[in-house]
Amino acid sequence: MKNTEELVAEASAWWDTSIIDVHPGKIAIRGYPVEQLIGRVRFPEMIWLMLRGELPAPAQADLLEAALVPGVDHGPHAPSIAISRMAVSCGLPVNGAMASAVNVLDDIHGGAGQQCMERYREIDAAAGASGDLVAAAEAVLARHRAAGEKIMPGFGHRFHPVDPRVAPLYALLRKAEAAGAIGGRFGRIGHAVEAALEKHKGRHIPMNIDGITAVVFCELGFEPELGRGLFVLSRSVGILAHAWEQKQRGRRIMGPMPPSIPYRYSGPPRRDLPPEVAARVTND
């Protein structure tokens, strides 16, 4: 049998964490007293500190912040945004609307950035230190096509012929590389993927927001799964804004389409019940 001290020690170690140390009147995050962080550390730096354990260099924080800005919103036609608005119209409070919306940011709607980061890393490994990045991209893309994956996450866009969010982030990446803040290899991998796609498709398929933020997060050393988490943080801002806007408007029970626009029915035509079923007597 364990004695009382051993049981208390076991209970204390149950949720072991290196992130935060909280005692009455004292809070330290990664060892830093919270009162020293407040007013001195920017929110992107705080994200980095929480996820990586140390404060970032200013150039790293600047790139992370820049990558978080353009992902906040993409309009009410984005499912996560639409869900937040519909949830509010059905009576959910802001927190419920946000939870409902964030919950759909999975592999199809919200996972492209993580998937793109994984492909970039495959290409990086396939090319080696001095290999041909375009040839490595072609090989990796061909392997995924052979596995039945028809698209390269992070490239092409159903709405934007050219995604306006890409060029500004590439410019910041080039600036950071020139300053020695990043190596620039994943930016070159991104261009290699564009070249490989163009060779395969016979037309240019430009990078989209998921592809460019995947470059940024890879350059900054984040794991792919954290790349998705960072996107969720970013999109949560838009989800909150739309939920709050909808709440102010006060409209109730708004579905995905206005009632004046009918949905398409594709089932069987109207028909009568079979005689043996129609003859049944219901008991009230």
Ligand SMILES: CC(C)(COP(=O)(O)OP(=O)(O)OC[C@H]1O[C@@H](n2cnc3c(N)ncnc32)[C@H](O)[C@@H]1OP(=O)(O)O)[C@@H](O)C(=O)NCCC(=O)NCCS
Given for the second form:
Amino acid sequence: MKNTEELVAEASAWWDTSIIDVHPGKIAIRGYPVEQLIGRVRFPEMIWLMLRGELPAPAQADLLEAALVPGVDHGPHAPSIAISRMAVSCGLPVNGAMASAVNVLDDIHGGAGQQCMERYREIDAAAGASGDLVAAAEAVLARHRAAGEKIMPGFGHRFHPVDPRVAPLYALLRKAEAAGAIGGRFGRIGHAVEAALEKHKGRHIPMNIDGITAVVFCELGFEPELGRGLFVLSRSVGILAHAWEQKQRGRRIMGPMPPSIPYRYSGPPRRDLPPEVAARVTND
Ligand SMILES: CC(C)(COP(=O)(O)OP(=O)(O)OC[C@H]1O[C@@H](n2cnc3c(N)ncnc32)[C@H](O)[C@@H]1OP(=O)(O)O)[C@@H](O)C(=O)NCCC(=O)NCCS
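To test you: the structure above is the form predicted alone. What is the structure of the form predicted in complex with the ligand?
Complete assembly follows, chain above in first position.
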């Protein structure tokens, strides 16, 4: 039988965290008093401190911040943004709209970055320290094709023949590499994937926003699942902005299309009920 002190010690140890230490009038995050953090630490540095336990070097924070900027929004055709607006039009407050929208950022819509980071790391491991990156990319892509995964996440785009978000991030990566802040290997792996895709498909399939942010997050040493989480943080900004804008518009119950646009019906043609059902007495 445990005594009272032992029971209290056991209950206190129930939630064990190295992230935050809170006492009446005192808050420390990763050991740093919050009053020292406020006004000195930028939000991307705070994200890094929370996820990684230490403050980033300024060049690392710059890259993380840059990678969080372009993912915020891709317009109401992006389901996460449309869902946010539809939820508000159904009466949900911003928290409900944000939760509904974030909930769909799963493998298919919003998951390409994490999947791309996983493939880059596979290529990194397959090539070894001095191997040919294009050959390793070809081998990894072929292995996934054989498993039925024909599409390389992070490459190609329905709307953008060239994704305008890629070149500026590549430029920042090159600058960071020249300054010795990152190794640059994952940028080379990204190019190797483009070369391998071109060899296989006979056409250029350029990197998209998920492919380039995957390069940044791999260079910065984030785990792939955290890459997904970082994208969700970024997109949450757009989700909130659209929820708020929709709230100001005040229009109620907006479906995915105006009611004047018909959807396609592909069920059975109009028909009469079976006789035994038709014979049932109605309530009127
Ligand atoms: C966005 C996407 C659906 C566009 O595909 P699409 O409309 O077929 O694009 P295209 O018409 O330009 O494709 C031409 C060919 O290249 C192939 N292709 C396109 N993107 C490819 C990719 N990432 N990996 C392998 N093959 C790809 C297509 O399958 C098609 O092959 P086919 O001619 O044998 O049918 C596709 O590129 C994709 O799924 N990309 C990865 C997912 C992703 O990163 N999503 C996030 C976008 S921000």
